[in-house]
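One chain is shown next in structure tokens, namely the form predicted alone.
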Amino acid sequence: MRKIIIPPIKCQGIKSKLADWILEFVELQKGERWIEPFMGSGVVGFTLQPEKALFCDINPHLINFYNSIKKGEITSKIAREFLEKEGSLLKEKSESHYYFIRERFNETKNSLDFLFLNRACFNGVIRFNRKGFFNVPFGHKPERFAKAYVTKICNQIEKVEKATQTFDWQFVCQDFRQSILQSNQNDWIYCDPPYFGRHTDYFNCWTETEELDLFDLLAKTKSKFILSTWHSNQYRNNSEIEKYLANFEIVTKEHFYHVGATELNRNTMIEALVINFPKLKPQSAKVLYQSQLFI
């Protein structure tokens, strides 16, 4: 069981509980590069600790945050001072200070404000409206930034600091199509896109057009790839997964998601990984073939 590196920015659908399972399929060789076209939290790549990596996302605020760490503009010390100061004001003024920071962030795009909002907003959701403004409401916890919680966040930042100083990690804001087209046979691509039919408000919408473009690019790539998606839940199956059945292997694992406004909306889901390379199957993985799906 490898140690999971929890990132300082929380994201909806974060793979912290699945990272160890996903990485059972990865055998990164020296000189090979890790690419994440949908960085999101980055927990899988952060946990893998590759020598060379390209972390990409279409959300500029996420990329700016990690580039600020890489450049030394945000350190664990700087973050601690900021969170202690703003956390104290949040405790005193409650939601009025949260909405003050939210308005300030939407005007200045400050990366530390982004961190504050991510950790103080409702359920750790990252969501922007059509104008590109962060619009998640307050999480109703004025005492959110207690000393232990601030230390936890700063420790997470410190791990990223050390990794960016040790490894060749690039953080780039770009569309997933560009990221995949930049890959070659010496790369590993890990894709964790918004789940079609489920999460469509992360930074911009995810439609069937994007879903089909992703499939076409992965079908043509010479890189090894792993695609995270959903297979089914108690209500329905993911019909989009059928197009991968002919040429790729699909493995599944049951997982419980905590994201949701109420307990009734937090359900068990069957997670799926689509892979395009031969691999001995971990005992934790259930292999699915076309004859076994959607029966």
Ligand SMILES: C[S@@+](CC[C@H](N)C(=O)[O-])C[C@H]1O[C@@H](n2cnc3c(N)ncnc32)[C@H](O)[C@@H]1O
The other form holds:
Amino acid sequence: MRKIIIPPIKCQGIKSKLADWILEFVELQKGERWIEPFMGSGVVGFTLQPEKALFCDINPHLINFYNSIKKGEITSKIAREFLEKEGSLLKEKSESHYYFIRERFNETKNSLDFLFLNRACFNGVIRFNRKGFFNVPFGHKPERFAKAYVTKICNQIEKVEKATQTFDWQFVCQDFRQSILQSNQNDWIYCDPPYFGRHTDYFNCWTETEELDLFDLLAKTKSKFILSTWHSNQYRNNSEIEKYLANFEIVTKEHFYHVGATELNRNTMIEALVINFPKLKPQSAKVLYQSQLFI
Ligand SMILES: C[S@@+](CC[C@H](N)C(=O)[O-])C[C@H]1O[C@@H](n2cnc3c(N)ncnc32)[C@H](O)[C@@H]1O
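Given the form predicted alone, state the structure of the form predicted together with this ligand.
Shown next: the complete complex, the earlier chain at its head.
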């Protein structure tokens, strides 16, 4: 079992529980590049630790945060000082301080404020309203930034800090179409788009157009790709798989989602990986993935 590198910023749909399974299908050769057009938290690529990577997202706050780490503007030491200071104000003033930071972030877009909000907000979700303002309410934990929690976050920052100094990792704010078009036969693309039909917001506007553009680009790419999507839940099957992805290999795994208010978020879900290269030899696959269904 691979050690999962938990990132400092959380997001909905974070693949920490599935990263090990996803990475069983990846064997990066020397010189090959890892591309994540929808990096979100970045947990899959961070855990893989590729020598060369392009991490992209349409959300500039995620990308700015990681570029600040890369440039040394945010270090674990700087983050510790910041979280200790703002954390003690949160303890003293509770939600009024959370909303003060939220307002400040919406004006200045400061990356440390983004980190604070991400770790103090309700359920650790990232959500922006139609005007592009962060609008997640307070998570109601005034003592959130206790010493041990701050240390945990700073250790997570330190791991990314070290990786950005060791490896050639680029963080770019761009639409997935650009990221995929930049790829070539020496790349592995891991796509984890917003699931069609789920909650949308300012940075997660996922319509049939985006879905079809993604399938079209993946069908044409010369890179190896892995696409995460949902296969089925107790209510229905993902009809997009049969309609557009039937020509690729599909492996599935049962996964339980704890977060969320909607039917798709709350139940056991069969997760799917759609891949355009031969998966592990069936015999080893059988041993390794006996808990999964192969379709
Ligand atoms: C399901 S999350 C990715 C989760 C990630 N794999 C993880 O484990 O944390 C989807 C991400 O896609 C991004 N996104 C949405 N629309 C996009 C677009 N058109 N181009 C690039 N990224 C987009 C969102 O900002 C979000 O971070």
